[in-house]
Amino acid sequence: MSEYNKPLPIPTVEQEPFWRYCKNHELRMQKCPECGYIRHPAGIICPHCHSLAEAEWVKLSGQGKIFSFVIFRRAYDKAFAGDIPYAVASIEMEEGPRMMSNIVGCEVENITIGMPVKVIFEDVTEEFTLPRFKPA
């Protein structure tokens, strides 16, 4: 594994399981036991029903579609200069929640709203694996 020089997440206590599952190449999110709402990012209160019941971590299909995206053509951090151009998208998962990630495996000019995508995992350090999305 080569040296990774880009910023990495700083997980909260609530978000730590998400990153642990990513390390195992599993995309899991919290599901409220009261109303069934699947939420991301993780938290202690359900944003849908306001339940404080302990959430269950459910495995998602990894399938989704691009809800919105932006193409970076300028490096705002020198660590990303070698990636220009690159896309950051809001992915609407098949199960409902949205998450932000990079779109990889295609030219940025081919990315469209509604494009079906699936999760892949990139082991960037011994501690972190990042979820990315590629065309399905």
Contents of the next structure:
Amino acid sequence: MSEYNKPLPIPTVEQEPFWRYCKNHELRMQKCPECGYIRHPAGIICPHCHSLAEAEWVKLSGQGKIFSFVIFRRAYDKAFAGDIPYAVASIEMEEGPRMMSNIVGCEVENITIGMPVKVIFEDVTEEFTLPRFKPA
Amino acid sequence: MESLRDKVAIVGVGYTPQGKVPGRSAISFHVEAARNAIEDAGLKVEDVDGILTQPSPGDPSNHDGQVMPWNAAQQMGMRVRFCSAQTTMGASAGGMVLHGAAALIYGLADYVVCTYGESPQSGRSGEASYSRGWGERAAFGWYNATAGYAMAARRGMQAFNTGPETWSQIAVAQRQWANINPRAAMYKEAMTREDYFSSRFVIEPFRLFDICLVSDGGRAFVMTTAERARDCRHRPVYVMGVGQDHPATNIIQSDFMAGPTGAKVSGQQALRMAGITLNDIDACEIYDCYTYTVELTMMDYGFFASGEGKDFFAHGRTAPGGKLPVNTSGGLLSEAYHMGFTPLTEAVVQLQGSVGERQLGPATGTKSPEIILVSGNGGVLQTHSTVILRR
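Given the form predicted alone above, what does the protein look like in the form predicted together with the partner chain?
The complete assembly is shown below, putting the previous chain first.
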């Protein structure tokens, strides 16, 4: 693995399992045992039914659709200068929750709202694996 | 909620040098603006027994981490009995009007000074507060609020067919106001529709001219009870109505990218308290961190229906000479970025009636204002405040 010089995630304590599962190439999020609502990012309370019951980290299919997206034409950190233009999207997973990630594997000009996408896992360092998305 | 209508007034506004001001810390702008606002009201520092401060997040030299109200009070030599930090980001100025009004009405203070200051251009806060990535997001190359509002705007393009045609009208109209405001960063910089379309993309769908300025400087205002206001230097500007609604959810997970944002409920509350309708509003000072924010906010307030922004902003309706002036200082886009303090203080000085070349009324071919509506929103559309002021 070549040296990775981009920022790494700084998760909250509650979000740490999300990244451990990514390392396993699994996309898992917290599911409320009371109402079944899947929440992201992780937290100790269900924002839907307000239950404090311990959530289960359920595995998602990795399939979703682009809810909205932006294209960075300027690098705010020189580590990303070589990636310009790159896309960051809000992706609606087929199980319901939305998450932020990059859209890769297609020209940014071809990205549209509603486009079906599928997760891929990139092992960027020993410690972190980033879930990104490509056209399904 | 008990009506606050006409019980408190804003009696002074304080400015500082703004734009690019080297050699100054964030707190220095808080205290200079506060000092000037107190003097503008015809008061002495000793008269003021309440302070509300919007913490400046970005200055690592401050030993309390952010500029806190007691830091500002300390530097000014104030001893106050009402002291609070108020942060709903861009909605804070409106939040302070509500909190300050409550304190004044319940006798917790007689005069409250509300302060803002930042030094992102020349000081140490720019790196930290404007360009940095936070938490998990920087890993995806996600930086600053522009990306969040751009994501909302993209959804708006899909949902109600808005886009750069509408946003160019907003940017150009506000620039025309800035061109008659000597204080504005863009005072001498004209902007045409062609200039807008030839400005570079920063974070698509936003071009450079969709995005607010980054400014050093501060702004402050002083509030008191309606009764005390009558003895101050200026004609009082009364608080007719206030509203707040905070949808809170992070923009990535939010369901309000294309509205309704907090503006809808917040605006209804404020209008109800004021006992007026939108037809009674003579001008608006809308929180304009981005052009799209102006469109979305005014749509949610009910000035026009979803998707009708392009027609609403056409033909200079909101520009000098227009039927409904909006952001008459140039706003955050073309005057200075002092968060919610830019729109709020502009409404106050317009209602005081002596703001020079840009004064609403005959000088600008507009209606002389009796009532101005002010909005603020923060996070990425996660907080919202509305204030309706009258002369």
